[in-house]
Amino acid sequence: MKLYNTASRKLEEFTPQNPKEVKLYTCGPTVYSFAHIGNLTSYIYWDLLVRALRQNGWGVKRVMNLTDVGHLVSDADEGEDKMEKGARREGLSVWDIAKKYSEAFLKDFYALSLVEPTKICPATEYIEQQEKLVDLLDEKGFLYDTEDGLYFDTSKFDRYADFAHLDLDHLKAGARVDFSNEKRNASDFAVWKWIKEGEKHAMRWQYRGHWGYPGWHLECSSIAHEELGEPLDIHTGGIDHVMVHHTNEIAQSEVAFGKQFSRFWLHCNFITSDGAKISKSLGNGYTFADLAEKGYTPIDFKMWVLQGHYQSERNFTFSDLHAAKQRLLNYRNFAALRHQGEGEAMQDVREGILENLNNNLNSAGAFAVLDRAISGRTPNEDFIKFLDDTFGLDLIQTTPDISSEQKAKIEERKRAKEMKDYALADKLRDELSREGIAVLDGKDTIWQYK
């Protein structure tokens, strides 16, 4: 298997430290509103990664955090707290907001038929571990105290700029006008924020005699250390995490624990929607509820995502979603053919699919192999199970449904054939055909969409 490692900026052959347990960490969502299609795309790509690792015979231990503790809107250390913003918007407490949108995210997550992570870790359940990490960084001399928080001194970590290829001199020269005079370097980041007197901040913890809360970057390092240990085999996230969030994770983790944080880093690209960046003002941040109103399921959307590559910037449109839905329908009809006789193991197709997935998760190439195979060939049950295990498209568990009237016609046609009333059988077959339903006769009578 070859994967593009952001750390080296090249394709590298991946082999796990322990074939029985690939240590995989996924940056999870901040749960302050409903997830839109752009938010959910990355979890589809990383689900494909999990499935591809398993197809190579490796076990996977995957941990994903849920950011249910307030942090600032910016990936840096300014802006408005996302959880407070959500609470004010809905007239709920921040704790109720966290609960509501954690449940909503997980509902969407499972609607996509994604492999459940080994452990899902809410950040609020790891406050003690985060405090211990701050203490460790402080003991090693990498923190300094300011009026608004404890900051990591990036100048003391000589590899800070390496991961994101940062130009620290340019960053310093371009510092904002409101750049804090107490920060020693423009790239320094808060590991713990103090709550000033009179400041409203509902999520707070007593630490070192002050009320405060953890900086955003702290939770992933703490959770990864607690649940997986260093080095991770693979750390995943979006490309927007490279410059700040993952750069800061690396700095604090490698200083604190004295080991490489992760051997591989995989980052997925953005999707746009209707030709523009997803934004609330444009109304193009579609949720699964929006897709359902137009007749599309989460698995239809998953099909659209998997037709592209995780490193490519993609543009979502409903016309492309409709095409993906039709392609998925073709695959489900193909899966229905497994009831026709014994079927084939289709070993050549399996090998072609896995060859593409082992080439940096090239699912588009894998689907091209499958498209060439579904014409004129009949799969067996094991092959369809292989497809479901590899892509999670519910080819077996979910089949396209038809109306009760159409099902009755199929049963009536079956009885007509048994009674040798072929004229009626042909008439019913033609009626179903005009309705887009093809009836296939074999060991069992089955139907599929035309």
Contents of the next structure:
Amino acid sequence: MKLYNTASRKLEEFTPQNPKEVKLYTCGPTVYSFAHIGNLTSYIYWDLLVRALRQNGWGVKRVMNLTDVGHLVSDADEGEDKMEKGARREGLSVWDIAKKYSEAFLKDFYALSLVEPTKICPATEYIEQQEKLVDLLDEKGFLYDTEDGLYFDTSKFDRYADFAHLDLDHLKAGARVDFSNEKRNASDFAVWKWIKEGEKHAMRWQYRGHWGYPGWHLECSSIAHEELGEPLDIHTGGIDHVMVHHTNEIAQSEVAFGKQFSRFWLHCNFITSDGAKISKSLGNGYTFADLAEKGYTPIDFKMWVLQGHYQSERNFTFSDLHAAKQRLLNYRNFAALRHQGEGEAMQDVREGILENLNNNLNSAGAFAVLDRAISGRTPNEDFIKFLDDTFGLDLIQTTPDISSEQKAKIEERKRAKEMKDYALADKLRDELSREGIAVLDGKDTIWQYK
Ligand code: AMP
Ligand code: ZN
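Having seen the form predicted alone, I'd like the form predicted together with adenosine monophosphate now, please.
Everything in the complex follows now, all chains and molecules, and the chain you saw is the first one.
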């Protein structure tokens, strides 16, 4: 399997340290509001990664954090705390905000039929481990104290600039304007923040006799160490994590634990929405509730995401989502054919799909193989199960019976077709489709849930 490793900027052959247990870490969301389609895109790409790893016969041990400790809006340890912002917006406590949006995120996660991670770790449950990591960094002489917090001195870590190919001199010049605190270097970052007199910060812990809270990057280093151990096989995140978050995770982990943090780093690109960067003011950060209002399911959205490549910058539009929904419907109709007579194992198609996925998760190529195979062939149950295992598109659905009105519509449509009233037949088919039912004409008319 070939994967693009951000650390080397190359496609590399991936083999796990232990085939029974690929150690995979994913940076999870900050749970202070509903996830929008941009946030959710990355988890769909990483689900494809998990499924592709499994298709190679490897077991996957996957850990994902939930950032429920407030961290600041800017990467530079400045600005407003996201959890506090959410709490003020809704008149709830920060703890209730964390609970509400952790649950909302997991609901979206499961609605996408994503493989459940081995462990999901809220950062607030790993405070002790984070304190220990700070102690280790301090013992090794990498920290200095300021009024604002304990900072990591990046000039002491020789490889600091390597991962993101940072130009530290340029960074310094750029930061000079607002470089007024006690930071020694522009790239230094807080591992622990102190809460000052009068400062409102509800999430707080006593550490070294003061109230404070951990810096954002710390949780991933601590959780990955506790749950997986270094080196990880693969660490994933958004492209926005490369310059600061992952660079800082590497510095902390490699200094504290003396081992390479992760062998592979995979980063997914951003999506724009309606041709623009996703932003609140443009109202283009759609949630799954927005998609549902327009008649689209999370799996329709997943189909749209999987049509493209995780490293490409892509633009989301409702017309493309509609096309993806139609494509998914074609696949569901194809899947329904498995009930009709002898189906084929389609070994050639399986191989073509896996070859594409093993080429840096080329799902677009995999679907092209499938599209070519669909016309004129009948799959067996096993092949459809393989497709579901590989893409998680719920082609086989186990849903209760349809309503009597819907059954009547199917019968009415059958009669309309017999009478050659195709306009009525199409109208009824569209209605059923909107209700989530795919009708397929073969020897017998069959239907299934989409
Ligand atoms: P947050 O919950 O705000 O920490 O965001 C979680 C992650 O979602 C970010 O770090 C990005 O990796 C990802 N993300 C945010 N916006 C987009 C977008 N428009 N496209 C793809 N990923 C995004
Ligand atoms: Zn992280």
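Note that the coordinates shown come from a computational prediction; the quantities given were computed from them, not determined experimentally. Residue numbers count along the first chain shown, from 1. Here the rigid core means the biggest group of C-alpha atoms that line up within 1.5 Å when the two forms are laid on top of each other.
When two forms of a protein are overlaid on their rigid core, residues whose CA moves 2 Å or more are considered shifted, and S433 is one of them between the two forms. Look at A423: with the core superposed, its C-alpha moves 19.3 Å between the two forms.
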